[in-house]
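Just one chain is shown here, as structure tokens, and it is the form predicted alone.
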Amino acid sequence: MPYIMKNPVIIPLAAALLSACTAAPQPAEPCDSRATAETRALYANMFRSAERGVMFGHQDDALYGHSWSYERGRSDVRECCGDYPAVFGWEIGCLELGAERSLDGVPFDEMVHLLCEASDRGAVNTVSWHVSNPQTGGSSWDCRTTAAVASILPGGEHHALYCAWLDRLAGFFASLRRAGGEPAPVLFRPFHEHTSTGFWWGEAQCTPDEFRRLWRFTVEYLRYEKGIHNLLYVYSPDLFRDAEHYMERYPGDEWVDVLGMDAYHRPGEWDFIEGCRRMLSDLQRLGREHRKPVAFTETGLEGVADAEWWTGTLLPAIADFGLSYVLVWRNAHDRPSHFFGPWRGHASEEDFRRFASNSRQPILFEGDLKDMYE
């Protein structure tokens, strides 16, 4: 210490090192340099909330649940644990066709109202898009062709059609307004599960370069051509072998905000806990390297046949990876066995409450959030 005190060169060096060690890291910025103030705040707060716990999400939670539909204020999650999910999932498939209802039969007007209402309460919204096959006219699951992606890229046969679809999406996103009039931020998750072969944009249906070009064009068109600046873009493949496989079709940091993954528990097909922890470990490392928040963007066990699935399977699978959120899929009101979340009276209801209040890996609900938009 006396030597440092007397040495004029080391004094500023020591001060600089001390400053570097104690200064808070600069928050990462959204990939859209013109993102709205609320969207930028949401992005920064996704990092901060992950330090407190994992936000719990549920698809279509505000729209319907097990045995009910379109009852304002209802929520299967809330009826089980006393609070709304922190993250609400929404699906806009068929919007591109000019339909008034989504592929799940949800009126888009109702969706807009409830999404904005959730945003006003401080919850986070994420939107998926099961987009129709532009080449065949079939659904997202129509994989009869390997040229659909190429056909909508600039110069492709169906490029103009795709631009018209994006125009409709832009109109939808522009219509999302919070109570103060500002655009409601949304985590937009296009072309998900591309490491599987279940969709026309999957890895067997297009080349890595075609996928990257499709992603970049989509973001570029919405951002620059349509002026949509309330979106954070989420990259979410399905199961992946390793970090190299995960990044094989990655379009670049300037086109992606959140690194996610989808993985469903299908007993007998794979070891869910071990497999998730392997992939989430890779995801956590990639998030740190690319300065992106990470999320488990879709998961669940259809029918939740295990009464202790929440604490016995999901919790050990996601603990300690610094996830921003985990989202389970929907509880269909018209298909009694098609549900992934909790509901009042189900055998796993009590276990879900234990999951919600556990101390090993804190789980955050809407009431636990600080203002995500400030």
Second form
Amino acid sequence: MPYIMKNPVIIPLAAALLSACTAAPQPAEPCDSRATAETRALYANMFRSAERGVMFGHQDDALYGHSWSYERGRSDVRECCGDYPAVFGWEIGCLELGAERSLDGVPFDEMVHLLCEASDRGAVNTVSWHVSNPQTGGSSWDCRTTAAVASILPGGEHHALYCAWLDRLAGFFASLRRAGGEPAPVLFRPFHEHTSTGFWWGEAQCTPDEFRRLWRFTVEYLRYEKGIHNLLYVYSPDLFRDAEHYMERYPGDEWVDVLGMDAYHRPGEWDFIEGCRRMLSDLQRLGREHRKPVAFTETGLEGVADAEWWTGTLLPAIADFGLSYVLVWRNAHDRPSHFFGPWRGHASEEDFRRFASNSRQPILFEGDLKDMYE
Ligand code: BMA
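Please give the other form, namely the form predicted in complex with beta-D-mannopyranose, since only the form predicted alone has been shown so far.
In what comes next, the whole complex appears, and the chain from above leads the way.
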């Protein structure tokens, strides 16, 4: 008889050790312990779909495209490759002011309608927020002062105003309903690109501590004060030097669900492929350490001046990092050269199809998704 069979203490100990070694790791949970069932399912499915491929996302895809606007059912991406993007990006700047249209002129009621439709079809939605400057009344890009963040933290001069803005956001998020009536889950990506100098919440405009407090207050207020539980929070700095720089203003694992990054291809400014691979490899490692999905939350080459950009540049930049999604920015309908996605008739259309169907790094579109909400 083996020795352990004689020892009543060792038997359970050995069994516990064995099961600890063989048990599958518990699936990671959203940081909101009260996240809705569909939000939890989306989170779990983001890990699973990343094993099959990278979801393709496009900002404002359902609202308008290059030279058309507000024609329900249309999509520049679908017109090029036969399927909708897997991830739809939406922008809510100016919602905080109580406006009926976003800073890009998009009627919020149309956005709500199309976002819910995308959710019902099984696609993923992500929302960015180019929030106005609470101190000056200017736009997100108004960096005249360095005290805007401090001014909206608890005790600050504009704190009450900021809470009123969040009340409006909460109303918007609560109004997003799937066909069955349950809240539509959203990947919310506030205070993006803070490592650039472009926005009033950027690293030149506030201290790391102020940034973290702003993030935590925002999440806390929406979650506990307003009872919003259909959000997954996405952290998305702009270019970063190394993992330490990436994490410098990280609010903490209990306030972030997805590790993202934004990086645009600006020829002549930096080596896009090499730089992306360096940053995405840091991101992949951080994602494993923190048990968070990783995503390339904004990218693109404005005007896509290279007919083989999709397979020649984007694909080698993003392949093999286990990304959950990559999202290219909008195709403005009213600024002919301000586009980042494909559109029918553009010189890169054929290459986009090659990108969409390449076998080196599978790219997922809406029709490739298994039900993300179950
Ligand atoms: C920027 C540009 C702007 C737009 C903003 C918010 O990158 O596309 O025209 O207002 O995003 O969507």
